[in-house]
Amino acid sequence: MSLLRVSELSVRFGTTVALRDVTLEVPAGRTTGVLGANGAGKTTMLLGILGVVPRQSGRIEFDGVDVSGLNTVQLVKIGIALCPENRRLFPNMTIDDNLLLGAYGRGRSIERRRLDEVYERFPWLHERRHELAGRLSGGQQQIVAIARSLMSQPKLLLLDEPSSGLSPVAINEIADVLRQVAADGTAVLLVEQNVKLVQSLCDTAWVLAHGQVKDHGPVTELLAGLRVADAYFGGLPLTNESAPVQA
């Protein structure tokens, strides 16, 4: 069963058109990737999907619902929830404060049942609540912006290059973090370039390049021979740089 199907999403920045008509689908429980290079439309999608940014046209629809219609804070309360690219932590917070604001505005007893739930899943986080995000690893910050995504509680989790710009350890740690919240029954669409990561997390994918679909299926069949190449690498063969992380 589909929990988000995006019909034809289209998005335009005056006279350029970011993204034209998408249409993707999002399985309940499950991780889906988006793979595409820079300036495919990947994080323009999501900004879409949520309604960060105005959309031209399109139907989003999430649990069966036409929820095309809501703005971003009430696509939050319904379950979708966006964990950024580049992670956009307060660096000056501490990982306490930075987990509350992703439940801000539901109650002190809701924020703080909801931060004593991100605090047993990541157990490291709660020893360390009190120091500034800024003084923490690349990995670690990307470990709390997840942490933030997931204090609403959401049944879909928006995710945008959690990868960018860390060492294969930290990618590898993430991945085993994503696992964990796929395994907890969140859906997750994993928007990367890193093809790794995605060939190890995600069973299905769908491939963008200069704003629309170019591909989609079962990632095994989308990396071998040509069809991601062709649209993602501009035509060329894939290496063994593309075995799967390690679990």
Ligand SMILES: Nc1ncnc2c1ncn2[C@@H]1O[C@H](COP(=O)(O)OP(=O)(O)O)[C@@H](O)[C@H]1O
The other form holds:
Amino acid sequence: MSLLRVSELSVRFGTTVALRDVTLEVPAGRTTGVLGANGAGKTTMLLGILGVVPRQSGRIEFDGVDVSGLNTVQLVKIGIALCPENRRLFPNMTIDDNLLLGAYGRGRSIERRRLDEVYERFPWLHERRHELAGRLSGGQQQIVAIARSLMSQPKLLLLDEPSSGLSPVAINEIADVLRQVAADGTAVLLVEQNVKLVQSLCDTAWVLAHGQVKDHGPVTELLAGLRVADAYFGGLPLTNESAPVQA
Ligand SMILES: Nc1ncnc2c1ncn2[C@@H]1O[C@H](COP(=O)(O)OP(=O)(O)O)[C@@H](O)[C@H]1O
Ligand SMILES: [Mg+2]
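Switching forms now, from the form predicted on its own to the form predicted in complex with this ligand, please provide the structure.
The complete assembly is shown below, putting the previous chain first.
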């Protein structure tokens, strides 16, 4: 059974239709990709799922239950977390305090317990816990952002372009972290422009273009036919970093 099922989700900003009738499924405990160029509607889709932006229409089912009526705070409580685009850390706050924000409102003892668990998973973060987040490299900041979203112990992590602006070495580190997250049984919906990262972490992916789902299926099949590239409609060239592997 799917952990998350999104049906006919549409979002508009004024007269702009940013997302039109998007339907997709995310299985439990696995990492599923969403590929799309800049402006395809990827971020809007994640924000629409979590109710951060109002949905014009659409149904969200989580763990077999219709949760379309829940607000963002309630959706986080039942196990959906967002690791936002551009990481959104507080650079002048310590790693400790940035992480604690991920469990904000749960009560002091739960916050501390979750923090200990996250530090167990990322020991180097514990060593540097009193450092300001802004002092870390981009890749390290991305790991803090992922760790912060794990503080709410999600069943599903919505992850918005974690590779953005990072070096290939840092992207490999992020991939390792995400393999650990998957090994712990957390499902991930990985939104990316970096085809290689999706290829290395996901069996299945969805392709979004102009606010609509254009394709989905096994990643190998999507890439083999270069159907992903087609779905970009020649809009933005894929970078070397994310160039699809030739069949
Ligand atoms: N808050 C907003 N107000 C108006 N238009 C927006 C807003 N957010 C996104 N859009 C528009 O919606 C479309 C999809 O954007 P976005 O979801 O950010 O794409 P992606 O994350 O794939 O780059 C774009 O045309 C963008 O300009
Ligand atoms: Mg985006």
